[in-house]
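Consider the single chain below, provided in structure tokens and representing the form predicted on its own.
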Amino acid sequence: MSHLFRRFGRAFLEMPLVVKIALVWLVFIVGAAIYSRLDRILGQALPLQDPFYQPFLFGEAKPVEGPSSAHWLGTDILSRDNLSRLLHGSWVSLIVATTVVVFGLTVGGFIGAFVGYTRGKVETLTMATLDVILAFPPLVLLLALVAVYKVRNLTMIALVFGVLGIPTYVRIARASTLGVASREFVQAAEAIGTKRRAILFREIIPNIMPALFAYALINAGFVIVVEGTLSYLGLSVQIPEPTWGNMINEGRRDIRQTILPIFWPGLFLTLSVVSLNLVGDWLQQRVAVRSSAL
């Protein structure tokens, strides 16, 4: 474990700064979003504000304040916490883009190191059903999925995203698979008869992942933008459960009197996207380098 830690520091100090600061946006956003939650499950014990409650309704607050020491980021035209409603918000984000995450590297990451290394006609048949599947838009099939079977909570539109996700990770994996399979080191293990299962999980799935992940980086920023869009037109995870999209759609209406609710989810967004592709970018660097060295 320390070796992982001080594998972790190196590979940070050598980061550029904005990477840096992008990894420690992605990290706050991580954190706020475990912290929403654990507050919604301690009943609002932690101190964070109920992204829920309307206090203009008592007579309590004015809608649409600005920001202060009471809200942070101000509140929107129902006077709820933006802060508060964000952070929340953060938790859809996170599940969906780690599902998508989890589902590519371990099912598509599994089949695509398997038939691109074993090869013959189950790559075949495999590689041609996923033709097919990558030939239909996977945003219209998830479309069509939430508006024919109303498919609107965060367990089944994040499950949905994972499945659709799988597809393209299969075809990265093979594509490294089938590099890393000609490689001297793989030609040895088969020389001295080792089995060929033990040759996929020690030497080709340890070698193709890092690429699989730098690509999971990029991809899980796509699908919060996905989602984000879902969200905004109302086929996510609905009202009055917060998410950055629905904040913007429901801020739209009031833009005349106050940008704020559409400003602060929109950038909260736009830097964890933009945080996610830096990163995924200087992955994808060090994996270069590093499978040029192999």
Contents of the next structure:
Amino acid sequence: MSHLFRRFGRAFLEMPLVVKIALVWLVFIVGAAIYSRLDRILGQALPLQDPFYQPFLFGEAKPVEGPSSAHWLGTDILSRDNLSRLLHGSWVSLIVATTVVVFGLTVGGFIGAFVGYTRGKVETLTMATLDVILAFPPLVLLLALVAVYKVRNLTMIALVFGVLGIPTYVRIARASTLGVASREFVQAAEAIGTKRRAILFREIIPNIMPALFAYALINAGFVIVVEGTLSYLGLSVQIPEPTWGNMINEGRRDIRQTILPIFWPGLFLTLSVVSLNLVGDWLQQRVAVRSSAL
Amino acid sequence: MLAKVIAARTVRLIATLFAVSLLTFLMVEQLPGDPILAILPPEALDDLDNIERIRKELKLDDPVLTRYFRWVGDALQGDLGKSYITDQPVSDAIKDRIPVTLELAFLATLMAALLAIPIGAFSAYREGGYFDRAMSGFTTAALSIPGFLAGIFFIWLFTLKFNWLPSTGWNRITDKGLFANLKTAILPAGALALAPLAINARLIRADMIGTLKEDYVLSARAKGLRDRYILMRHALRPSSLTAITVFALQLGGLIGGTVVIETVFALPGLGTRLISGIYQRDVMMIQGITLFIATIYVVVNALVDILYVALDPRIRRQ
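Switching forms now, from the form predicted on its own to the form predicted together with its partner chain, please provide the structure.
Let us now look at the entire complex, which starts with that chain.
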């Protein structure tokens, strides 16, 4: 365990400054998202009530207040605290992005590695099926799907995103599997008679994971944008539950009075996506160097 | 060779279109319960005569596949059915609104292409310099900002702060002329162009950094040709093949991408009709427009594949 920490520590030190800042921002957002729900999970009040637990509060504050010591990022037109709603909104982005990444890495990664290693008719059929889903413009397919379902809660939205995200992961996993499967260490394992299933799990999958994970970070950024777009259109998780997208939508009506309720979620959204892209790009370059040295 | 590629790609195109239409149709079909519940908005469910009429009109008691083939058969003849909310034929709605969507997508592709070429070329020419680094920051930001956010920001900046341009509405070229039309189109097209612009600039930069190291560029320099001439004539030319195919691909993608931007700017395009159809649960409209957009997307992608082979002799020979 401690050597893992040391390896991570060394990797962190090697990062360029922007990537470090990006990583710190992501850790902050993930932490804030989890902490904002912790009181519901634990069923008791927690410290730091002030920034975290007043998202739906129609407080004594005046509407459209500027930043102050009581409301660090000001209030919106319904005198709700902007910061608190932002921190709560990060939960939706976190859950949707995490679901897509977990589905993609496990289901997508496995299917891709499996068909890429076994080849044959199963591969052709799988890839042809996935091509149909990839043939749709992603947002249009999502819109058509959420339009049909009447329930739009977080579980359902996360599941739709998770399932629709799988095809790209399969493609990437398959492509890297094709590269790995012809390497000497796989041939060596085959030559000494290792079972194909063991090769799949011990040789192939561990070697395609780093590239897939780097893609997953960049994909998570894309997912956050698409969920934000859906939220903005009012077709994702419903108000009063705050999401970055529906905060922007609500702020849109009051844009003449104040830009702040749009500016903050816009900033959080953009910073998170930039951060994911930066860390993902950095990881991708590292992986590329590593795999060429394999 | 080329004919063979075209034939193979066409077969795949038809298979994909078939599957895409089936999926679009089944998205509504797989709903549990009476399809009429999915088709009609809740407030229309009390009108039993109406329900009976629609059930007959739709021939809902036929098997799924029969209905699917009827829908596709009609679609091939340009009939995508009628909205059960407004009674408007879906194909009329598409015909009415596609010019706006096409113009936006086309304008955005054009802006992205024209701006990306000098940005990418100059970044490559001064690789690692101030301009290059500033542009790398800009492209990272442009790729991360959601289109609808950029649109809202443009509205805030150019309409509310400076009052230069209108924030909503659309002037048709045929009614008000090109200039008035561009005034309403430039902001949404600009918001739409940001992401492809960033991608193009990066692509052209990467491509040209490679090209600038080639021997023929060195010999052009040795001949004493001016840098700008070398950049545009000797270096850009070989890069343009990839660029053209990428631009065409983006045009297809942007036809779907305009959906949100049209809503932000309240433009009478295909996207706003799709969204309003979703709000009204207007199933025929959703199915029809989804199929239409997906078809354009798939056909453009197929054309790009063929174009790529046709343009690049190296691929053709393989």
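Computed from a prediction, not measured in an experiment: that's the story for all the values here. What we label the rigid core is the largest C-alpha set whose atoms superpose within 1.5 Å from one form to the other. Numbering follows the first chain given and starts at 1.
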Superposing on the rigid core, do we see a C-alpha displacement of 2 Å or more at G193 between these two forms?
no
Classify G221 as shifted (yes) or not shifted (no) between these two forms, where shifted means its C-alpha moves by 2 Å or more with the rigid core superposed.
no
Answer yes if the CA of P210 moves 2 Å or more between these two forms after aligning the rigid core, and no otherwise.
no
